[in-house]
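Read the single chain below, which is given as structure tokens and is the form predicted alone.
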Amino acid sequence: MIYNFDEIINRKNTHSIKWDAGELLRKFEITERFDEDTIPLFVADMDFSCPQPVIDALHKRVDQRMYGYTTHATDPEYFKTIQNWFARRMNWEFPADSIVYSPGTVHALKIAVRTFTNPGDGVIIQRPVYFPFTNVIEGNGRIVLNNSLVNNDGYYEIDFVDLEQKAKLSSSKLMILCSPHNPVGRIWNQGELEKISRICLDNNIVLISDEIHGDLIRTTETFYPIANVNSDDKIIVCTATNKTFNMAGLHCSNIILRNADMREQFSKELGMQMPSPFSISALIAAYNEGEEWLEQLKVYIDKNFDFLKNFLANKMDKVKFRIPEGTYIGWMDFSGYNMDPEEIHNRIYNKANVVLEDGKIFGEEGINFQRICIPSPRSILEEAMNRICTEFKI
């Protein structure tokens, strides 16, 4: 079927953290203004309808009229569906018993930090990076070891000399890789992944790869699961349906741990976790029947990025922007305006009434940047950018 990603779906008053969280955003001083006219483009979820097979599967589950405890662990279809998706889409194969359900990726990272490190140990991340990485490290009494990415005119690369130095530290025990990277949008190539893997293996560093954006890549790009270039069975890979199919509220991540001893340790710390009956139905429908929707979505997101790039080039050429290789996240550099970050924030959030995410929350490397999530109907994106442009006409 043909999906209409231009459709405007009213999400207000639906308990949406994106559209209904004004009070919460003000509480945490993310924005002073949030009203009926606000355009929120800060949360990494989509303003698009889920694939029709997912909707149909959820209706079928609702019609069963009972929503009790689940037994996904004894259901071979659940595991086979996951295996088939990654084998078909990414040529990545793994045994069914390596799959561990988690209610969320950040929760899984927290469990991994607790399981494979001790208080005071160092955990390597690569800023500017998704800020919950920092939270799960510092919130559990571990130390952030920042292998800062190198910004080459919007194209970010890894400082492998620094990475190796940090990996050799006696306190360094674990690395969290973001692949594709949020927010800079890099898809790490095979050579880069091989270097990361070698450095971690040589220094006995547990490597976790957050790959939940791996399906959301440009139509001209190829994503490389780290497991396909790393023979070490001690790596941990985080996967999820939430970003791919706009199902974050169903809380369904699947963590791949091929090493049996590590899987046992992780599972013990994780405790008993059961997906909801809706999560199970949605995952099976999405992975078995959602490819048609996903391929159309990727084309639409590519066009949204084309729009954003052209808009900035023609109307706000002081903003540096490069279309990301992966994710649906834009990383915009406002440093060309020579304004302090507070003034940039004020013009976007309070005057234009558009909520993005200040780059500084991803690390000091993000100062003067803004993160924008663009999976919305183009008319919404266009209105947001026109408002922002108006406030920067100086």
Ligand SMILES: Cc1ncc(COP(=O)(O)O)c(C=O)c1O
The other form holds:
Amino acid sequence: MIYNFDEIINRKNTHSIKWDAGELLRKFEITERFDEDTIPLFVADMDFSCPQPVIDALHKRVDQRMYGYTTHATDPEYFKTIQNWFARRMNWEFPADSIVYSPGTVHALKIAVRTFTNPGDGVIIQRPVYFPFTNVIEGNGRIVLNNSLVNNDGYYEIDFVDLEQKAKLSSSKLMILCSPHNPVGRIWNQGELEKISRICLDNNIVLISDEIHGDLIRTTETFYPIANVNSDDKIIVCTATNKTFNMAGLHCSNIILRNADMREQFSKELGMQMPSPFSISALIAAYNEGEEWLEQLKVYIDKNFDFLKNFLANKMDKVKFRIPEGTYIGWMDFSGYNMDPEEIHNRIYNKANVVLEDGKIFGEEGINFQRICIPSPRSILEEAMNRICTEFKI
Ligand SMILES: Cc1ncc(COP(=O)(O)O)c(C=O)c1O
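Having seen the form predicted alone, could you now give me the structure of the form predicted in complex with the ligand?
And the full complex, kicking off with our chain again.
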């Protein structure tokens, strides 16, 4: 089947966090302006239809006419489907009993913080990074240890000397790795992953790798699951259908935790969590039959990135931008304008009426940056960029 990613599907008044965001954005003081004409490119979800097999599976589920208490635990197909996906696509194998369902990835990170650290302990993250990492650490009374990434002309790298120093601190107990990294878009290579995991294991730091963007990489790139680089069973990996198949509203993450003791502790803190009947059906359909859609999607996203790169190079060449290796997130450096970040915000959010995310949300390393999520029909992206460009000509 050929999918049409150019199709514009109206998401207004559908309870979309992205398209019905006005109240939320005002509440969290992200932006004041949000109206009928706003183009929101801030939330990491896609404006594309899900794969047809997922839609069909959900219809079938609806037609059963009852949506009572549900469990995945007794269905070997649920586990086999997940195992097959990662074995087939990433050559990564793990036993069925290492899979722990969580209603969300961020929720799983919170549970990991609570399970493997105590209040006052340090948790290593690498800013600029997806801001809920900070929330799950500080919200649970733990301390952020920031192994700030090094920006080499838009290509971010890890300061391993600093990472090792942070790992050696007696307070340091956990590291949350973002792989591929949101927002800087790096796919950590095997050498980097090897070093990260060695530093953590040598210093008794529990390592949890958030690989939720692992399927969403450029067609020319290869993703390396950390568990393939270091086979130590104590490394925890977060996977999800949420991002890959645009089903975040179905809340389905699966955490791979091979060490039995750690799994028991984690599961105890997590409590009994069961996916909805819809998330089970959707996951099975997506992982078994969604590959064709995903491959076409990746080509479309590559082209959106090509569009963005060319647009910036031709019309806004003061913005530094590099196509990310992974994720559908663009990280644009506006420092070339020598403008107050408030004014950059004002021009994009208030004047152009486009909602992105101010880079400072991801840490002070993000000041002067804007994060843009580009998995939308190209015409929407084009309109947003034209509007932004107009405001920067003045
Ligand atoms: C790195 C990363 N982790 C987790 C999430 C959210 O995952 P979930 O909806 O499964 O909690 C996101 C969403 O943008 C993300 O970028």
